[in-house]
Structures are given as structure tokens and as C-alpha cells.
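Okay, so here's just one chain, in C-alpha cells, the form predicted on its own.
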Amino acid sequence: MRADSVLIVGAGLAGLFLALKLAPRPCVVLSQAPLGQASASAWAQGGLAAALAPGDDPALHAEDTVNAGAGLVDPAIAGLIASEGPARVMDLIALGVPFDRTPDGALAQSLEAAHSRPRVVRVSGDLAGKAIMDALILAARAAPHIEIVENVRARALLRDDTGAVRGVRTRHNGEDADFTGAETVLATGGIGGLYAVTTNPPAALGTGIGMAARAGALIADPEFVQFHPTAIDVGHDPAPLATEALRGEGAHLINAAGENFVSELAPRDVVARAIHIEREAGRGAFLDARSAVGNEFPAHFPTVFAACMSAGIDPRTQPIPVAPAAHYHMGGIVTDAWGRTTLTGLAAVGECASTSAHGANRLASNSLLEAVVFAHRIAERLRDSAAPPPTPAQPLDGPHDMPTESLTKWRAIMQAEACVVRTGAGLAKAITQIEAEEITTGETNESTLIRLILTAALARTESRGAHFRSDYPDASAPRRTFLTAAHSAASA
């Protein structure tokens, strides 16, 4: 690599888009995977919020957003994303991304949960995410100053001696492989594959938390995890995704006597509540879009038509069953509002840090929104910078990698103590088991995001947005978590 290039580590929006907003400087972009095929964002049905239709304004995406994170969101940070987000908008537009369009020409926007205004934009109703990707790696391929490097998997973090990041020691067909850059950003995405239902694809493992915690990075609220309501109950891992945009078109959730029992647009942690008591119950949770979409289903939504036929389901005549899956990790690496974590050349951007924009639960679709403004807010800072002199880079000991058995047991751990509703004893006996795995397999990547989400769930003696504790059911003062792989916390 040249001695100026950005290191990028991950493939999916915020990666690539980071890496087009760099030109000219030379970047390298690893990919654990071919290009969209292990990303989230390729999966993203939504699409992506931004304050752009006569009457509405990024004042009021911001307080949406404030209002949506129950307390926790930084006003300051809520309102930059807000802001910023019709510009990017503009920029997925000239990169090709096809939203949908008024029949006068105008960008078509649905209305989504939590959102006082309709504002999300949408590609074919629910293939944002795919339409993005294409896009974003049609202009990477052809881009001279981007280097994609895939099929290698990020495994540890590489230090100089003065502490400074240097790169990344990747994994590629058995082999070790170091990659060093003048920054390293990391872009690598969610957690939901720690859980046995997730929306995410099956690398999403929190792999970057893991490797930046281990190098003593600054974590915040790892606890917060948001649980999509309308997962497709079909048995598939991962579960298909029935949009919220249904329910901003009229879809109801009704329970198998057909009966109403939530608010449709209310906060997704209420909502994934709700279907998680019916379920419990033995009552059931559908969603029902046989009056709001009928047979519009094939055209306005050939995502989950098509999830739904594969399974047998007509949703046309049928209603959807649903659960609540892992879906988005609002907790993550700490960084400011340019990208920088705690590291000396490190920078975050995407699902996999936490600026401060989603606090104990993300609005919907401003997760796509966070991750353009960031990465081009990154890519500023970094385009016309100097790079550093090169010096030798070490990586830290290990780390192991978890056995496949391993991973198998503690997705049902997590999906069964640290999942919709929480107790203080089902956390307390993961974080004991956890701690016995690594005493018997060392520790990985994975052991160690998933010791900092059970410590800071069990420290949160309250509920508060997506964290909910049946054993403490009220809210007290608002305060953030701020943990090191240490265990080390403390309250801002």
C-alpha cells in the first residue's frame, strides 16, 4: 500500500461511500466477502430519512430523532445528521441510485415510525438498500484512486509503538496478511448474527467493536440493541424483513383472533414489546396487508412478496406472521462528530460506532442517513490531510477465533437472556458463562463484544428504549454507558 492511502475495513454503504468521497486521495477497501454480499445495507428495505419535502424541515428530523432516543441522543449530533442529509441524498442521486419518484417528478417519501413527517426515501418500495449498493459499487469499481480487496477478514488491529493504529492483520484462506494505511477507518457493520433471529447477514458479528475494544477503544452503550418488530416468522436464519414502510402504507398488527393490540407507527421498542408479549402469550402477531396493499404487493413491495411466497404465505390474502429480530446496534465504538474514536488513527463510521445520533433507540431509516453524513464528514478531514511517517506495526496477541459450536450455543444464549426483555439473572449467568468460554477457548472478537453488551445490560438497572428489564421496569435519570474491553465504566 502507498504510505498515504486510507485504509478501509468493510464493504458495505459507509465504506464505499467513504472511499468515493476520498478521491483523490488513494484508498484500500477490504471486503470480507464479494462486493453487496455480505453487507447489511444491501438488505436495508426502508430507506434512507432526510428532511426534503415542502413542509417539512431538518428542525423537525432533528427533534424526531432526539425524541425517538429516549434521552440519549446528542441534540447537537441529531441535528448535523439532519442538516447534512438532503445534500447526501443529492449525492446517492448523482451517483445513480434510482429513488422513487411523484408522477410530477418529485422524490416520493413514506411515512415510518416515530417520524412526524413523511421523509424516508425509498427505491421500488423496498429495495433501497440494494439499489444503493449496486450503485455505490458500480462507481467503486470504476473509481482509479479505490483499491478493492476482497475475501479477507479482519482479525486485529495494528499498532505502532507510540499506540497509534497502523492497520489491520486480516485472515485469508488460512493465511495472515497485514494491511497498513495513514488512518484506518473501520466500517464493519452490525451485531445481529450474535443472535439466533436477526435480520443481518451471518458475518455480522461485531467483529470491528471486538478488535477496537481489544485495543483499548472507547465503547459506548453496547446494551442498546434495537430489535426490528416484523421480522417473517418462517424459520429462516436469517429472518426476511417485512419493511416498515407496510405499516406507514396501512398495514395493521393484529394477533391470530384479529385483533389490534399496538399502536403501528409507534417507537419500534414499543411495538417489538407488544409482539413479544403476544407471542408469549400464545395470542400470535401478524401483519396484515391485505387491505392497505392487496395486490399491489408483486409491484410496490417485491421484497417481501417475495419473501413471503417463498414460505408459502400469500401475503396478498394472507396476514404476515411476525417476530421481533436483532436488527441495529445503536451502542458501538465511540467517535466525534469527525469520525475519531479514542485511538490515535483510528476512525469509526457506520453501524459500528456510536456518534451520538440514535441514542436507546434509532429512529427508523436514519441509520443509512448517519452513516453518508459521517463518512463524508470523514472523508473531508482526511482527503487533503498529511500522513503520518510510516513506522512498524505490530498487531496485539491473537485473537482466537470462535469455534463454530461456540458461536452456535451463544447465539441462543443471547437471543434468550439478552434479547427483547431482560432480567438481571438471565444477564448475570450469561456474563458467568462467557467468562468460563474464554477460560476454555480464549478470547475472540466475538467473546469480547459480547462480555461489554451483557455488563453494560446488567449495569443499566432500568429500561430505557430498546433495553428493556422486566426487573426494572421504570426509567430512572438519563446517562449513557462508557466501557473498555476492561469492564471499566463510567456515566456522562
Given for the second form:
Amino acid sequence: MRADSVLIVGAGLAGLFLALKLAPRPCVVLSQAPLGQASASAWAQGGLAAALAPGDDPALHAEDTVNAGAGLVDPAIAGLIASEGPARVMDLIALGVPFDRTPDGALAQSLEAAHSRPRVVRVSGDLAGKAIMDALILAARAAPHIEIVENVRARALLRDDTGAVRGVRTRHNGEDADFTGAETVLATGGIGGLYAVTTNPPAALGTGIGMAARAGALIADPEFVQFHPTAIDVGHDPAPLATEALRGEGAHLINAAGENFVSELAPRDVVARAIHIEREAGRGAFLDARSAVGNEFPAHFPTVFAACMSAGIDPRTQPIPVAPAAHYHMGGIVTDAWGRTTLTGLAAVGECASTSAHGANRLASNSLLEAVVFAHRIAERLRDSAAPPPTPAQPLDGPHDMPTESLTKWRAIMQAEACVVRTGAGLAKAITQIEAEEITTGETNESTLIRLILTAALARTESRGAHFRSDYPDASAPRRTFLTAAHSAASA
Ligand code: SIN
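Could I see the form predicted in complex with succinic acid next, after the form predicted on its own?
Following is the full complex, with the preceding chain placed first.
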């Protein structure tokens, strides 16, 4: 690597958009799988929210973002993503993303929950993530300033004597290799794979957050995990998604008796809890798109249609069984408005970062928006920055690898105790179980993050946004959680 290269760990939307925007500064992108194969971005169905329609305004978008976040969104950051969003959509169009158009050629806008107006740009109905990633991968592979290294998994941050981050240690086929960079940017994605029921790819295990926490980075709001209300409940792992845009088109939520039990466009946490309650009560929950979409299903929602048909459900004529599933992590590595973390030399972007844009409950389709806005800002900051002098750097001891059987146990524990409805007793029990397992596995990036999530959820004795405690059903004064790995260190 050149001494002035930026090292980007992760090759989803945030990582690749940052790499492209850094031009002409050289950068190296590490991907744990062939490009596009392990990234949640490619699975995004809904699209990207931006105030582009006549009559819409970034201030209205920011207001909806703040309202959805249940008291914990920083209004300045909401304003920033809302105001910079339209320009980033134009960047994606310039990269060849074929967003859907109206018959008169304007960008088509769809409605999703808790948006006060239609403002989500999509591609072929539910294919936005795939189309965006296809365009970015093509551009990144052709860009002379980008070097892509596939099939390497980052395990630990390298730090020099001053504590500054200088790169990462990776593993491939049992061999460790170190990659250094003038600045290291984590774009490692989400955590859904830590739950037994998730819409995320299996590789989304929060490894980047665990690595950063183990190195001493400040972590914010790890207890806030968003559960998508309408994963398709056909026993698949990961669970296929039935995009919220279906409800935006008028699809209804009904129980087995055909009764509607919640307002379809209520905030995501409200809908997820309502579905959870119907299911727990044995009444079942279904998304009924028969009259709202009907025969248009294959053309308008091809991904959802294919997922339903492969499970033996024809959504043109049958309601779709749905269940909440871990979908998005609002918490993460604390960053400022330019993507800097609390560790010198380390930035974070995308789902692994906590920018204060999402609070306790992310507004639908704001995640792709946040990823591109902050990737652009980090590129602006780093494009011409000076490289630090080369210094020797080492990882912390470990971390240990996580045995597959431990992951299976941890996913079951998180699903049982840290899901849509939580209790203090359940969270305390989960912490004990994780600590007991760590006696045999040792500390892993994933177990570090799980302890952070559970510790913060136990300490938050209130209900707010996606964090609902049946033993503390009311909200108390708004406060954010800030903690380091030391706060959740195993007592065993
Ligand atoms: C969806 O299509 O429902 C998901 C969109 C999002 O998570 O923002």
C-alpha cells in the first residue's frame, strides 16, 4: 500500500461511495466476500429518502427524521442529511443508477412510514439497493485510484504507540495479514446477524463496532436495534423482506381473522410491536396486498414477489405472513459531522457509525441517505489531508474467533431477550449467559458488542423508540447512551 492511501474496511454502499468520492486520492477497499455478495446495501428494497419532489423541502424531511427518532435525533445532523441528500441522489444518477421516473420524466417518489409526504426514490419498485450497488461496483472496479481486496475479514485495529489507529489485521484462510492506511475508515455495516430472525446477510455481525470498542472507541446507543415489521415469515434465515413501500401503496396489515390492528404507516417501532403482540396472542399477522397491488406484483415488487412465490405464497391472491426481524442498528461508533471517531486515525461511516441521525428509531429509507451523505463528507475531509509518518503498529491481543455453535446460541439469546419487547430480568439473564459462554470462547468482537447492547438495554429503564421494556413501558427524560467496552467488561 502507498503511505498516503486511505484504508476502507467494508464494501457496501458507504465504503464504495467513499472510495469513488476520494478520487484522485488512492485508497484500498477490503471486502470480506466478492464485491456485492455480503453487503446489506444490495438487499435494500425501499430506496433513498430525499426531498426532491415539488412542494417538498429538506426542512420537512429533517422534521420527520427528528419526530421518528423519539427525542434522540440531533436536529443539526437531521438537517445536514436532509439538505445534502438531493445532491447525493444526483451523484448516484451520474454514476448510472436508473431511479424510477414518472411518465413526464421526473423522479418518481414513494411514500413510506412516518414520512409526511412521498419522498423515497426507488428502482424498479423494490430493487434500489441492487441497482445502486451494481452501478458502484462497476465504477469502483474501473477506477484507477481504487484497489479492491476481496475475501479478507478484518479482525482487529492496528494501533501505534500513541494509540492512533494505523490499519487493520485481517484473516483469510487461517492466515493473518496487516493492512495499513493514512486513515482507516470502518464501513462494516450492521448487526442483524446477531439475531436468530433478521433481514440482514449472515455476515452482518457488528464486527467493526466490536473491533472499535475493543480498541477503546466510544460507542453510542447500542441498545437501539430496529426491527422491520414485515419480514416474510416462511422460516428462512435470513428472512426475506416485504418492503414498507407495499404499505405506502395501500397494502393492509390484518390478523388471521382479517381484522386490521394497526395503522400501516405508523412509525416502524409501533408497527413492529403491534405485529409482535398479534403473533404472541396467537392471532397471526399478515400483509394483505391483494387489492392494493394485486396483479401488478411481479412488475412493481419483483423481489418480494419472487420471495413469496418461492415459499409457496402467491401475494396476488394470498395475504403474506409477516413477523418483525432485526433490520437496522441505530447505535454504533460515535462520529462527528465529518465521520471522525474518538480514536485518532479512525473514521466510521454507514450503519456501523452513530452520527445522531437516527435516534431511537430510524426513519424509513434514511439509511442509504446517511451512508452517501457521510461518505461524501469524509471524502471531502480526507481527499487532500496529509499522511501521518509511518510508525509500527500492533493489534490488541486476540480477539478470539467465534465458534459457529456459539453464534447459534448467541443469536437465540438475543432473539429471546433483546428483541421487540424486553425485560430487565431477561436482559440480566442474557448477560449472564453470554459471559458464561465467553469463559470457553474468550472475548470476540461479536461478544463485546453483544455485551454492549445488553448492558445499555438493561440500563435504559424506560421505553423509547425501538427499545421497549415491558417492565418500564413509559418514556423518561431523553438521554443518549455513551459507553466503551470497559463499561460492559465481563464480570466472570
Ligand atoms: C423497506 O423497504 O421497507 C426497508 C427500507 C428501510 O429499511 O429503510
